[in-house]
Amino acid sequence: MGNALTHYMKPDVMPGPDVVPTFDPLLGFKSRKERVMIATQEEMESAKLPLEFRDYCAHLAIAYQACRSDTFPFVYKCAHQKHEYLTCEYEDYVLRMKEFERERRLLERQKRLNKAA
């Protein structure tokens, strides 16, 4: 079923798309490890980053842009870098959606928990 369909049908348990996480992020675990900014806010500026490009893997976008200029006709040289900016997307996706579906789910939880008491 559609996002915007099970948010209209079940909206009380469907998380919204800018909605902050409501839960304990430590809820169901032991330890976690806290996401951080490895690019400063000034590198991104001085590098002239586009804002959709300023996230979790704005210092492989860096390096990637830095070898596109270095060795410009030739930017096929730069694989590896795009490799490793496109790969940290596809993760940072995925960890995005485990985030949506966990909150979803624990909000289902809440609901019929709630209605059990």
Partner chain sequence: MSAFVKTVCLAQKLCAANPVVARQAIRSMAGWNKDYKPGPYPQTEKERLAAAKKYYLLPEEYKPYADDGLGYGDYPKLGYGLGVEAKDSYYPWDYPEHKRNQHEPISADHDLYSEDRWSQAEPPRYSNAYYFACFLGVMSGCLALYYWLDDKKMYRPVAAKQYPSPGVKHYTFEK
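Since the structure above is the form predicted alone, I would like to see how the form predicted in complex with its partner chain looks, so please show that one next.
One chain, no partners, no other molecules: that is all that follows.
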């Protein structure tokens, strides 16, 4: 947890917990693929999906829960759906880590530019 220590020692270049990126998301990119939400609002409401699961993996969460309710009690048959859903959540987490690191590097760059100016 050295990041927390760094945050309280150098708060200007180390983002805090659950930072919302402040820079233009396209800064330094020629083009950037947009994230696509596959599950629709109606689908999520119809599946009574809890609010915290209504992220970009919601369609996989719905498929996994549907499989579980279809095959119960033989839920081992949903191993594939579970793996797909958890992989999606893992990729989402990695994306968050990357966003944090991008924010940190851009903050350092901004500080460097301000000092040069």
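Under this definition, the rigid core comprises the largest set of C-alpha atoms superposing within 1.5 Å between the forms. Positions refer to the first chain, counted from 1. Being a predicted model, the structure only gives us computed values, none of them experimental.
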Is V13 among the residues whose Cα moves by 2 Å or more between these two forms after superposition of the rigid core? yes
